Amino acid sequence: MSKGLAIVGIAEVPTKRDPERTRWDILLEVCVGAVRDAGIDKNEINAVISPNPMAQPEMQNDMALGKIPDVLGLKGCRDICIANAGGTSNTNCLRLAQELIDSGQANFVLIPHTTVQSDMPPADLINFFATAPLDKQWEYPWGVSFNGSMGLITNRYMYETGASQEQMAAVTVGLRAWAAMDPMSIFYGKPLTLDDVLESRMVSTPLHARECNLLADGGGAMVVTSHEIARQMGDGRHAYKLGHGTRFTSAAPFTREDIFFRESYRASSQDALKQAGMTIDDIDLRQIYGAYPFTQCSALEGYGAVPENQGAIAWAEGRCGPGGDLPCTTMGDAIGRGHTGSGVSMAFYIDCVRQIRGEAGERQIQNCNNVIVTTSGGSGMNTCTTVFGSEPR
């Protein structure tokens, strides 16, 4: 029987594009944090799992071959593993620390991420982010970059949901309207407006410079445990996962039928909600990961949120910023944090931690308690929908 799994200590650093912030630098804070933030001894953590740093192959071989317990010092630490699904990896690494949970290897898990992106060859990461998401036959020779494949995919669903390239804006001005109260985020500080989104240089029609992702640095970590032991660590409120659901669309965009992931983020939602006991009415706030303005839209019409064909109307009205009464994504997506690779993840997931403990600032959305989580990886391989709540069930 699952013992569950709750997110009980969280520390992230504030994303920017910093070469003199090392990625040691970065691990060392957020895994001390994150332990801290728990209120445990590190020698309970009994295992360290840890998302893939991508196109990062020294820092990858690190984590991979077991440094992270060698300088921290985890004396109790009897595995580690790391897991690669690009956007969905932390996603993985939840699924692997309820494994070890579930079976009585651990009690405690360590779940680590950081990324530094600043002291890469602007060649070496155009090339990374052109190949990884993309068929290298069918694809990638025909100079279809990440943006391209996006572009093409938000062309096509402004086409088939009406969506005017005003109402697609609006989903970036309501991203960055969260990043703009949010510390951790690049933007902090620096809301946009509709004009500032459609002046912005054209990157890959219809998508607009502000409309792609700014890379950039950041890190994170998680300490997770059981339900039960959670429960009996007393002080403050865990968020605690409820119910999960997985679809698979395809590795590249050309073959795929499921276009908009929008029957993936419905059926992995549905397998969510019905494992939590609840409907996509009982949420109190949408978490939504796909780094560009279609799929905050698709998102909302899977889950049954909106109509279909009016996820972009939401955002235009602003339903889903600030204020609104369908809250989406609070912690801005890539759109609004800055790219860190697989860690944009680990931000949602932070987040979410955040905002079900009442410590989201300015963003806070009142009596949260209930949250969906989706993640996606590659060009929108897949959907990895979990639900959160204040309360274990």
The other form holds:
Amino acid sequence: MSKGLAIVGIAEVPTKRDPERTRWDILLEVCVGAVRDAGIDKNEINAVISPNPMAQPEMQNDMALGKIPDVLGLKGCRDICIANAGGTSNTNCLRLAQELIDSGQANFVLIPHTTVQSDMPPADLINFFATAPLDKQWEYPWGVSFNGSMGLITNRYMYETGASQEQMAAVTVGLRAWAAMDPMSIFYGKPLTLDDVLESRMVSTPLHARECNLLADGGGAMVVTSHEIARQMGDGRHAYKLGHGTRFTSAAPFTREDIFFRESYRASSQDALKQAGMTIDDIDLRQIYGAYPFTQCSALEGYGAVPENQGAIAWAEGRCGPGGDLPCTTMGDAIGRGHTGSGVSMAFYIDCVRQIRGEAGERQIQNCNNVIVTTSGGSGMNTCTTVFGSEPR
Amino acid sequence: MSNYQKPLPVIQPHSAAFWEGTRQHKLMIQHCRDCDSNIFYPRKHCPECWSENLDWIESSGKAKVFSFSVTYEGLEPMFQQDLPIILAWVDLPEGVRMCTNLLNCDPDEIEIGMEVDVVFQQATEDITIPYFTPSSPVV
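Previous: the form predicted alone; requested now: the form predicted together with the partner chain:
Below is the whole assembly, all chains and molecules, this chain first.
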């Protein structure tokens, strides 16, 4: 039986805020683009599995109830589903797709993501992101927002690790340096200096405006298949999934023992690396979806790529940005890309594929063969870590 | 009091005793009679042992700041008049952590580890919300 999972087709639209570009405009462009990129016929797609477009109820119904294969005429489609685990939704789409492939139900699965947030009133968006992941009884009455919640964690992170405001700001500078070279980013051509970050408005201490996320519109799609089929396609250079691990912490941040997700990064990456037969030293690129700067630091510590409490130092020394010896998150994280809702992690997987294929342009990591990708959902409820390689096992 | 504009807690049957406590200016913490855990936030089943044999103990309300964040912007309009809001996670001596606001203190004077005491503010006839304030007011 043809097993394993490989990403063999990708497509994306530039991330921006443009209410004229509809959810379906994005969806159709990325679906057609990813199938063409894979070099297969549309009727070879056996299933469509999508991240749930949160806060967009009409699109949610369209995607959950079968419109995509209908509109695109996917005659070989046998199954459809949307997955929702916040920012880890794409990760779970990949896992569902793998189950269909491993069980012989599908050769090719299409995973599309679309989000438009620019047509929603700002107060509605704030309300959504305060009430969906946060507790309506134990957080919301006190004015907790996503930024506030992550400010609480970041403040404690700085207290325990000794990281300075400048070191933390260096994370955003590094992410924006990557993003400035990425035509898919809302901040393409717009790098920041340390002063730009530190002099931006204070949103919720210690987080400045530049250290918080701009909610944006965007989307992407992947076509996935088995290791065996992938090996026979094109030049055979694809992103092969080699290992995976997950951990759950808690929905409510104030109840967690693993405040910085560091132990979850540690455990999930150890599981994933063990399955892949690798150690963290075998990894050429780390793609970390954490949405806030402290995650770029605590993930490095949890992976064991730097000693505990030294993640921010690595960023401040320029090791994780362009030209560094420990490159991280070459698509700029959501801070550098523009946050596209629950399907946000699509961009991390797509960039993993680009890097393994050698198609990342100015951002290309030399000899990029092994990539570790970590995503998180809600306000950090879970951590999903996957190892991809350029060769199947 | 009826003109309170901010969101009120969505109360559940198993948390009603907490909010009945705050009305009486008492900070009540759920306690499991079977495994002796102190539980926050309140639940129907003890998250340690799934017992439903749950009771309540009164906290001293003397806590330490585990972390804080001063929010200056980005909240819904109903919070506007209260900005900046000092968010805090405080550790109670009963071994539980809760999310709250710090009142009556200068944002620049707050430190992690600072001692704070519970205070109560009536929001509506039915709802009183617990906040915390520095134990030793800064001179």
